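Heads up, the chain below is alone and in the form predicted alone; it's given as C-alpha cells.
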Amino acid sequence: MTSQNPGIRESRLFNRDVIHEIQRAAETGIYDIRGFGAKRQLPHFDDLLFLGASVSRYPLEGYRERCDTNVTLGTVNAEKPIEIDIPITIAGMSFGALSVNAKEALGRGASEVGTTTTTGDGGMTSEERRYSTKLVYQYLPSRYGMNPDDLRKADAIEVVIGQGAKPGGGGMLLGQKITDRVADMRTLPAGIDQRSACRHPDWTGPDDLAIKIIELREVTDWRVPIFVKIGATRTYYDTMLAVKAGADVIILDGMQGGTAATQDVFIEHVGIPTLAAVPQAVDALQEMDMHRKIQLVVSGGIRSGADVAKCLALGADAVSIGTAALIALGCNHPRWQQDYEKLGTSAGFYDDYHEGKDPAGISTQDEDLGSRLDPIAGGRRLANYLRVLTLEAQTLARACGKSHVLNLEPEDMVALTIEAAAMARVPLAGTDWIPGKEKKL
C-alpha cells in the first residue's frame, strides 16, 4: 500500500513494519515470538549457477547412464553406520512443537524414500519409532525426555550444541501446547510455559562434549553414529572442534533454519547465512583431513533439488529439511484459508507455530485439529517431495556430467552477485574473479 500523495516519503530505517513494532513493544512490553524463520532477503543458493557440460564437459545421458544418490552416515568410529538411499534427510522436530499425526506422517514419508527421520526436543514417541526405519535421537542441553533406553533404539544420536535459527540461545514451547502426554514425557508440569536451556548443564567446553560423547558411545555399545548439531556462527572453530570431540557427523544449520518458537530478533540478527557457513565447514574438515571421512549434513532453507545439489557441490554430504517438510505435509495450505484468516493471517503467511492452533493440524497438540493432518496421505506427500528433490538434484548433477551427486564441486557452479561469490568461493559469472581470493601469478 502506497501513500495517495505523492508528496510524502517513507523512510527507508523507520518504515511501517517497524513503526508498528515499536507500537506493539510500547503496548504489550513484551518481545515478539513467532516460528518460521528468517524472512529478510540474505545471500542464498539462489545466487549460484551451475555451468552445465558442452564440450568441454560431457553430460551423462539421464535415460541411459546412472547417477546414485546414496550416502553412508557416520563411517569412522559406529559398528552400524546408516545408509540412506537420498541425500536428504528430515531434521529434528519435536513432539510437542508438532502433533503426533505430524511426527508419525514424517517418519512414515521419510522410511518411504529410505532416508532418517529426527525426534527434536522432549523425546521419542513410539509412533516416531513405529513408522521411522532410520531414526535419529536428538540428545538436547535441556535433557527432557531423555530416556537411556530410547537412546538404544535409536539409530544415531546427534547431540544438539546449536540451532540454525537461534544459535547460542534455547527452544520455546508455551502452556497451551503442554498436554498431559507432552509433559510426562518431559516430566515437567502440564500447561506451563517451557523453556528449553541455551547450554548443556554438564559441559562447559569440547573437552566435556568428547567425555559425553564417549559415554554416548557407552550407552549405545559403539554400534551407532554420534552427530553434532551447530548453529551457523563461527563455523570453521564450532566444525574443527566436534570433529576433535568425536563426532562422526556434523549437522551444520544456517539462519535462514526455522523454528518452532523463539524471539523474533534472534531469528532476524543471530548466526550467519548457509551459503556463508558451507565452506567454512569444508575448510575445517578438509584441514584435518576428514572431509568426506566425517559427514556434513547442512540444513537452513534448504527448499529444492538446486539448493541440495548446490549444496553438496559446496563440499556437503546430505542435506536436512525441516520447514520444507512441513509444508510438503501441508502446513500452510489454501484449503485451510478461512481458518487462517479467522487467526489474523493468511495460507502462506501463517509462522505463530507456537501458539498450537494450527490450522492444518501439524504444529498444535489440539486433537481436533490434530486429526486433520491423516499421516499415511501426509507421509505419501512428504515421500513425494522427496523423491522430486532427488530427481532434480540428479538431472543437475548430470547435466554436469557427474555419475555421483557427491561428485558435483565448486568448479561446477558461478555467482551472480559479489556476495555470494565471496561467501562460496566460486567465480562471479563470465569471470574469474572470486572476492577475497588472490590470484595466483
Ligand SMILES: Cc1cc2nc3c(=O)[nH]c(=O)nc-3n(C[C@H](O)[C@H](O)[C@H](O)COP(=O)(O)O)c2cc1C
The other form holds:
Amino acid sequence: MTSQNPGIRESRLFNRDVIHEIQRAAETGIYDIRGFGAKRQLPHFDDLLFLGASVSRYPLEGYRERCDTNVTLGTVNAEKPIEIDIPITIAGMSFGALSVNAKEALGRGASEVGTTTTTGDGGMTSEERRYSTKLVYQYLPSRYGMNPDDLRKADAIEVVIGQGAKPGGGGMLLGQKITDRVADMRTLPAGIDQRSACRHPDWTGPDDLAIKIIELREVTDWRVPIFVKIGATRTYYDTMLAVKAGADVIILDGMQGGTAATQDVFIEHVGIPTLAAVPQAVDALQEMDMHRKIQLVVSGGIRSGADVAKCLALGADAVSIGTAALIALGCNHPRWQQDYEKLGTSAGFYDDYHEGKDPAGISTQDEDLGSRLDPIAGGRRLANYLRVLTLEAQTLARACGKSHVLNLEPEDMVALTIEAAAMARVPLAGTDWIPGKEKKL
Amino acid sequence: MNTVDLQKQSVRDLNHALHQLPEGNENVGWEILNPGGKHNIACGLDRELNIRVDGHAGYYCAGMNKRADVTVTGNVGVGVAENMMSGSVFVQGNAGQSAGATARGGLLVIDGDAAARCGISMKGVDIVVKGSIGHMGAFMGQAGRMVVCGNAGEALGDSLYEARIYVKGSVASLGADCVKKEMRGQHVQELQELLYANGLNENVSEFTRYGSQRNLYHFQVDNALAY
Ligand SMILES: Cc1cc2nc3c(=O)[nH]c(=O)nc-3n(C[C@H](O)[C@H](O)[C@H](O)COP(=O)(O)O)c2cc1C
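Complement to the form predicted alone: the form predicted in complex with the ligand:
Full complex below, order starting with the chain above.
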C-alpha cells in the first residue's frame, strides 16, 4: 500500500503500524495478543561473519573429512545423559498451543535425525511420547498435566523459569483452543481464556530451586538430566544461579524467541537479544569452570545453519528451534493463501497462533484444520530441514578447519556492526576493535 | 515394621529403597527417625505404604505422592505433598508455604496452621486445615476442596477457577474473582463428609463457602483492572 503521491509523507514516529495499533486499542480496550516472536529489527547472527580459512588457518575437505555434530547433554549428575546426533533440538511447545498432529510430526522429524523434542505447558500426550525417541518434559509454573508418571517417562526434565518472548510472564491459551481434551489435561473448564502462572507455586529464588532440583532427581532416582530454561534478561547472573542450583543444562531463550500467545508489548519490549545473551552465559560458565561440563542450549531466532554455527562459535553446545520448526511443518505456507486472506492476513505474516484458526493445521485444536497436517509428511519436512541446518553448519565449520562443530570459536568470526561487535565480543570486520574491550598496551 | 534413621542413612537411600519395593507391601509400616528437617523425605512414592516420619521435615515432604499414606508427627517446610496424585498425608504440626501445591488427588490434613499459598493451583486434592491458613490460600485453585477450621489470611482464592473453599473463621480479604457463595445441599453434604472422615466434630452451619465468580474466565475490557 505504498502511496503513489510523493506529496504525502509517512511519519517514522507515527507510521502506519503505530497508527493501526492506536486505532485497534481504542476500539477494543484490550492489549494485542499474538503468537510468533519479536518482529522489530534487532542485532542478530546476521551481523556476524565467519572468516574461513586463510594462509594461517587450514580448512577441511568438504564431504570427505569428518566434521562431527554429536553432543551429549547432562553429563554431570544424571545416570543417563542425552546423546543427540545433531546440535539442534526442538524447543518446548505445548499440546494445546499445537495440534496433536503437529506434536506427532515434531516427534517424527526429530527422531529421524536423532534429536530431542520437548513437551510444553499442558503436559505430555501419549502420542508425543510414542513418536519422540528422546523427549524432554517441561516442569512449568502452571504444572498443567504434571504428574510423576510422565516425569518418570521423560528422558530429561526442563524446569522452565522463563521464555525469551516473555521473561516474567506466564502462559496464555485462549478459549478457542481449550477443547475438552486440552481442558481435561489441564484440569480446567473447557472454553475459558486460560492464564498460566508466571511463578512456580512452591519455590522462589535460587536456594529453593536447588531443593526443587534435588526433589526432581529423587523422584526420578537421579536417572535423567535436569535442564533449567531461562529467558534472556540478566543472563550472566541467571546462568550462575541456575548452575549453582544444580542444573545439568541451561536452556537460554533470547528475546526473539517465539511464543504461542503473549501480549505484543511483552514480546517486543522485554528481554535482551539472543546475540547479547550468549556471551554472558558463556562468561558465567567459564568463570565457574563449567563451560562444556554444563551444556548451554540457545534458542531465539535460529533459522539457518549459519545461525547454528555462529551460535555454537560463541560458545553454545547446541541450539533449539521453535518457530522455524513450525514453518518447516508448513506454517505460513503459500498453499493456504486463500485461507490466510479470509483471516485478514497473508502467507508469511500469520501470527495469530492464539486464535486456533491456523489454516496449516499446526497452532489449532480444530480437528478439521488439524487433519490438514499429515504428521508423516510434516515429520519428513522437519527432518529435511534439520539436515540442511546441520549440513550448513558443517560446511561453515569445515571452512574454518574444525573437525567438530563445537570446535568453532569466537575467534573465527567478525562483526558487521558496532552493536554486534560489542554484544558478541568479536572485532568489527577489518579492525581489531571490540567495543568495551580496551586493548592492553 | 521397618525403621530408618536419617542420622545414619541418607534421604536419597531412603527414597530409593521406597521406590524399589515390590508391590504388595501394604501391611508393612515404615518409621523414619531423626528427619531433622531434611528436604525431600519420602517423595515420589508409588506404593501402598504406611509411613510415619517421627519429627520435623523440610521442603517437599511426600512430594508427588501416589498411593502411600504418610504421617509427619512434627512440622513440615515448604510444599508438603506438592502435586500429590493419591494417597494421604497427615501433618500433626504446622505446615510451611504452598502446602498441597498443585496436588491432583488424595487427602492432605494439617492439624496445626498452614502458611501462605496453601493449596496454590490445587488440581483436585482435598485439603483439611484444622488451624488457620496464611495469605493467598488456594491461589488459582483449579479443582478440589479446601476446608479451613480457623481463619484465612488475605486474598483468599485469588484468580480462582473451580476449587471449592470452606472456611469457618474469619477471612481477612478475598482475592480477585473469589466470592462468598451459598451453601446448597450438596455443599453441606460434602463438607460434612470431609469433616466426618477426618474425625472433626465441627458444626457445618458455621462454615462459609467461597468460590469463583467466573468473571475472569474471558478477557474483557471491563475486567482490565484485574489483569
Ligand atoms: C507455538 C509455540 C508454543 C510454545 N510453547 C512453549 C511452552 O509451552 N513452554 C516453553 O517453555 N516455551 C514455549 N515456546 C517457546 C519455545 O520453547 C522456544 O523458546 C522458542 O520458540 C524459541 O525461539 P524460536 O521460535 O525463535 O526458535 C513456544 C513457542 C511457540 C512458537
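Residue numbers count along the first chain shown, from 1. We call the rigid core whatever largest set of C-alpha positions still superposes within 1.5 Å between the two forms. These numbers come from a predicted model, not from an experiment.
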After fitting the core, residue 431 CA displacement of 2 Å or more between the two forms: no
